[in-house]
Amino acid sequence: MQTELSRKLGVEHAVFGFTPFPAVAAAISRAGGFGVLGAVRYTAPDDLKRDLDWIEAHVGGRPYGLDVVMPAKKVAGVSEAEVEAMIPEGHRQFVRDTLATYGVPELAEGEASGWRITGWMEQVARTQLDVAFDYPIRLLANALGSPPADVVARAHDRNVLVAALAGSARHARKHQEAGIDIVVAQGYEAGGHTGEIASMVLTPEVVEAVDPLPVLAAGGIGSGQQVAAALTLGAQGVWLGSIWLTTTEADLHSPALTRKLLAAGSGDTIRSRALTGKPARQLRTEWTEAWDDPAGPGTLPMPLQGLLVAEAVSRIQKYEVESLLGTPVGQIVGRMTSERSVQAVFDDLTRGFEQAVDRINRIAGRSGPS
């Protein structure tokens, strides 16, 4: 599964992985892959410089990059208190009414809530970059849409590729005028934030509209064959998310959600602003409903939804309450049925891939792999 970008950056396969997990980061470039570790969750840049410490010391000498969330426009200095201040108290009850009814406990006292989504903020962004420029990335994402020019330009003095998600061609052109390396076309299968438009008709596009820029494929890729199609469309490389959720090698933390990611089947997610106030596709459960029901008070923009529900989310998922915990996952979750080493899916991505080949070869009249 090779391409020039995959050659370029000295990987055995083409096969991007996105993670929140420093030793799934680490087991994708050994394997082969290009490990990719996202940074949102790093509000201390002492947290993220001991996690990449650990990545260095695992990854084999391999490649590896890093994702931020980062706006694409400078924003005047604002505190997460006065963020804090702007969210409507009617907001703030809804919350404390939904956990009541399901009778979510509160955290012990003095204990902190978990993951707070203000990684958004600029500021925090910068910190993390700080850090990771110390160390030898190959690669620096930004998943919300072109990082600023002199972050794309601090990248470059230090041999690093800049990559950009998009959901539309419009946006992939945006990213090549911004000066980005690397295009990701996520489709509207994917976890996390996305578009409207499919990952068969979205990739084709993009790849038209940047060429000759490499483009990854995301969304709805989790076998080998699905990689296959991908490149076919012109991919230079696939990008995956949800399908290392369930390997042996994360830390959800939570033996419930790791059964609920097992059982859910490909129908089982949906795209809700519950989590961050965009559209972001998760497990449907109880929580997206309440939150998705016309009769609640809907949610606010980001990032005003995301320090709304921190405490929330870090309750749900403490206390494993199943009717609302839930996670981004793409609709590819209905084939994570089993808890795997990331080496045992390269291997079933691989030989897949092969299987796919061989099936084209045969159509065409050839014999072997091309």
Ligand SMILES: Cc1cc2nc3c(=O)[nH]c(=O)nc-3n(C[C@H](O)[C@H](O)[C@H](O)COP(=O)(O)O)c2cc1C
Given for the second form:
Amino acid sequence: MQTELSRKLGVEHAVFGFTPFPAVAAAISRAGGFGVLGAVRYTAPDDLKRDLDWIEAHVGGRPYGLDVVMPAKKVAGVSEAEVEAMIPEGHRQFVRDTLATYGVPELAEGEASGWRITGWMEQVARTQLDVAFDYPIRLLANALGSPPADVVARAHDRNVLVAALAGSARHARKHQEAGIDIVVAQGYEAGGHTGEIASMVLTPEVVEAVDPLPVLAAGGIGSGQQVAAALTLGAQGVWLGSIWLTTTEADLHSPALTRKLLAAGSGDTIRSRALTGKPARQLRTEWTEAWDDPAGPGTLPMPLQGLLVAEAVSRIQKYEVESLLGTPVGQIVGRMTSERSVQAVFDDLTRGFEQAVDRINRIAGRSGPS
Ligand SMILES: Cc1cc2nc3c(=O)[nH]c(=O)nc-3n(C[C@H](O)[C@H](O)[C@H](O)COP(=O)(O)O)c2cc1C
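Form predicted alone done, so how does the form predicted together with the ligand look?
Entire complex below, previous chain first.
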């Protein structure tokens, strides 16, 4: 599974893996792919430093990257406390009432909610970059828009390629104008923030729109046959996020959540604003249904919604309140039916890819091994 881009980056397979877990990122790179660590949850620079040190020690000298979240529309010059103050009391009450209905216990006195949304704020993302640029990262990816020009320049000065996620050809062209190097075309099926266009339609549209920039296809990919399909559509590689959540190296901290993911079918996700205020695909739960219920107060815009629900999400996760327990995940969750190592996922991808190539060769009337 080699392309011009994978050769440029010195990796064996053109398979890029987004993950919030350092152990998964390192395992992806060790398996011959390109691991990308999601930085959004690191609000303390020292925590990111500790995990990048860990990756350095365990990645075996293979290349890896970092993903930050710098929303195109920023809450500039506003502190977290000021953003908190913008949250209407009615919404806070709705959270309290919903948690009370399900009997979700409080966190212990002084226990910080484990998951903060402040990584969505540009000033926090910039502290992550200050840390990351001291490490030999080869790729910097940004969700939710093109990174600012000074960040692109800083990355290029350090020979770091810049990637950005796009849900439409229009977004992809904006990235190209902003000087980024790689577009991740992320379809509607994907876990996390998604647009409304399915990968089958989006990938070739983006490939044509930004030619000759390399495009990675993302959304709904979990088999080697799907990798072959994406490369056939013109992508220079694939970008996978959901599939790693049920790998043995992932650290979800919740056996109940892992069980829910393994049991979920491809129809058990929903694109909802409940988590961050922007549409993000996630497991459908009674929590997402409460937010999407027209009788409720509705969600707030980013970053207010994320701040509003951060503590509630931590409580639901800590106490594993099964009916409310969820995570961003894509429709490929239907294929995630057993816990496997990252290496086993790669073995499966390469096997499926070879089968797909053989099949196409047979259909095209060519014989011999692929
Ligand atoms: C749990 C989870 C968290 C995610 N968080 C981010 C993020 O912080 N930044 C980002 O660029 N993409 C994020 N994504 C999206 C992935 O980068 C990727 O585009 C997507 O997972 C690909 O589709 P798939 O889920 O079908 O593999 C997330 C995806 C998942 C499943």
